[in-house]
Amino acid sequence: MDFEFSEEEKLWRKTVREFSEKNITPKIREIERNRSIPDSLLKKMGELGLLAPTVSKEYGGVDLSWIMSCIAAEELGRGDISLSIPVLYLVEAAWGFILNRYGTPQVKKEYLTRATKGEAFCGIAVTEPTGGSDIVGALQTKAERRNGEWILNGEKMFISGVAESEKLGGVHLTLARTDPSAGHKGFSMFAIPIKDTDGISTTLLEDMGREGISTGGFKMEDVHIPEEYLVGELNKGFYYAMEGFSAARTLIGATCIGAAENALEIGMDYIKTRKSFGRTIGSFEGIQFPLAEHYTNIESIKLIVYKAAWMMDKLYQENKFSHHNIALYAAMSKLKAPQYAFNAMNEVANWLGAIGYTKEYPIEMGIRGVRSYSIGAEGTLNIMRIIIARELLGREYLPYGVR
């Protein structure tokens, strides 16, 4: 057992941190105001290998390991505490991986080679207006094969990257029913290009945080796509989605860790210099004890996040562990990292006092951004608890849903 990162991993962390400090952190207010990540920054990220990095080299990626992917996610979370850029990063890292693993060569060549350069977007579209947690019960989008193509009808909502996909092009991996009588075994996944596709209309929503990346939805009315836009096997889409969610949840854990670490460092710098009642406020136990708790929480969840990443590397490189093993640790990561990060940021705002409620410090951006991960974004907290209990007790103990 070795808790030390390799020299290559340490160098990667140093590289991403320096890149973030130079190119990202100075721009996070501008990105939030403009509600957009500059094309020039996306290009630089692509050149460094920070866009869909888990994609194979054949399609423009760098075939990054999951540990290295989490290191990048953590450092991007540290660099952009609002979590706009980390969201874009983790969505493309997780779902670009799924498309790379199961998509057809034609679709991968068309979209992944561009996504890795910042010239297209690769996202996920599962949630619908009727719900997201209850996939089997709520999902109503249907796909029907006719005359050598697929025709889709339905609506997706609360989807990341709708505006980016409209602007740049790209695909959203979209879950649809292809056998309505088969429950979760009747879902298939499709690569749906939003831009310039007949029958698609979009909606944009205004989020309270992580405003540099869009959230919205798209409606499909008799949308025709070629047969090769089916991702993987027919009626296997539910399993591909669950595989992608485990990857995304692990990366979410890493981004929350990075943002929380940044917040605590900001707070510690402040409490070591701010004086009240004749001494620095960092001297008071009322400040020190919460700091100790929050730092311990972040360090503990970091171990779980990196164990999940390590297990994923073992699965995909050595065929060790199972998707169920990984689902357990990914769910634990997603359950605790957003809560710990939010609580740490909230505590730092308390230390800062009145100025913590202003935009002079970025803590308020972090609080707004990280809240999305405890509300939903790749699964609610209670869904994470259900997954954890399922893996501990067995599927027969599920209170409802897929057994």
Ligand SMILES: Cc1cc2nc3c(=O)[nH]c(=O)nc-3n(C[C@H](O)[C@H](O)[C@H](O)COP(=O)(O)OP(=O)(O)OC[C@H]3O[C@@H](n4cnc5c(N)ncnc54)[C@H](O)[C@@H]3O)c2cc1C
Second form
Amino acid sequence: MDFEFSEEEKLWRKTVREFSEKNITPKIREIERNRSIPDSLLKKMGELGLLAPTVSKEYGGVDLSWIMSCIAAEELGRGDISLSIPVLYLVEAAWGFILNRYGTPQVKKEYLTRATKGEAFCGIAVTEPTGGSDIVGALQTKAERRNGEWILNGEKMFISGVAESEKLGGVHLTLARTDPSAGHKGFSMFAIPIKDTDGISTTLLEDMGREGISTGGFKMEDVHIPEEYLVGELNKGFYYAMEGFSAARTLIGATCIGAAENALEIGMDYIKTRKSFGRTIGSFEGIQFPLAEHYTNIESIKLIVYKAAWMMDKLYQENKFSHHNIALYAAMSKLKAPQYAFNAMNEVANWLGAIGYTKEYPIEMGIRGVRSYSIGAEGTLNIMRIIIARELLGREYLPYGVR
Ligand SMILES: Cc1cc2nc3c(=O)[nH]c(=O)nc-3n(C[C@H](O)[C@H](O)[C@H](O)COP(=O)(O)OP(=O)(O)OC[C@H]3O[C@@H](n4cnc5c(N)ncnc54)[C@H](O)[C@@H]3O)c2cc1C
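The form predicted in complex with this ligand, contrasted with the form predicted on its own above:
Zooming out: every chain and molecule, the one shown earlier first.
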């Protein structure tokens, strides 16, 4: 067992941190105000290999390992506590990976080579107005094959990156029923370009936080898609979605850790200088005991997150571990990291007193941003608990039965 990062991993962390400090942190308020990440910043991220980095070199990526991807997620979370840029990064890292693994060469060439340069977006569209947790029960989008094409009808809602996809172009990996009688074995995944596709209309939502990246929806009315836009095999879409969710949840864990570390450092600087009753407030146990708790929480979940990433590298490079093993660790990461990060940031706001309630400090952006991940982006906390219990007890104990 070795808890040390390799020299290459340490250098990557240093590189991403320096990049973030120079190019990202000074801009996060502006990004939130403008509700958009500047094209020039996306271009620079692409040049450093920070856009869909898990994509193979053939399609413009850097074939980044999951440990290295988590390091970047952590550093971007540290650099952009609002989580707008980390969300863009991790959605594309997870779903770009799935498209790279299962998509056709034509679609990969068209979209991944551009996404890795910041000239297209690659997202995921599972959730519908009828619900996101109960995929088998709630999803109504259907795809039918006619005359060598796919015709899609349905509506996706609460989808990250709709405005980015409309602006830049790109694809959302969209789950649709292709065999409605087959439960989870009747879903397929399609690469759907939102921009300039006949039959697609979009909606944008106003979020509580992470406002630099959009959340919205899109309706598909008789949308015609070439056969090559089916991702992987027919009726295997549910499995590809679960594989991508495990990757995304691990990266979410890493980015929440980075944001919490930044918040705790801001808080520690403050409590070491702010005075009350003739002493620095950091010398009061009422302040330093919560610090000890939050720091310990963040360090403990970091071990689980990096173990998940390590297991993913073992799976994809050496065929060790199963998707089930990884789903368990990814769910534990996603269950705890957003909650620990939120609690740590909330505590730091207490330490700051009145100024913690202003926009002088970025803590309020962090609180709003990280909350998206405990509410539900990439799966709610209860769904994480269900996955963990399923892996411990077996599928026959699923509270809603096997479908
Ligand atoms: C900011 C943001 C970005 C998002 N981006 C995307 C995206 O890019 N792509 C995408 O497909 N989706 C996205 N989502 C949607 C997200 O995946 C869903 O919000 C999530 O899956 C939950 O679905 P729901 O909101 O419909 O809640 P519901 O499924 O209706 O659940 C409501 C509540 O009931 C609880 N619940 C449901 N079933 C059970 C059960 N069996 N036991 C106990 N509790 C239960 C849930 O935990 C939750 O608290 C995003 C969400 C947010 C907030």
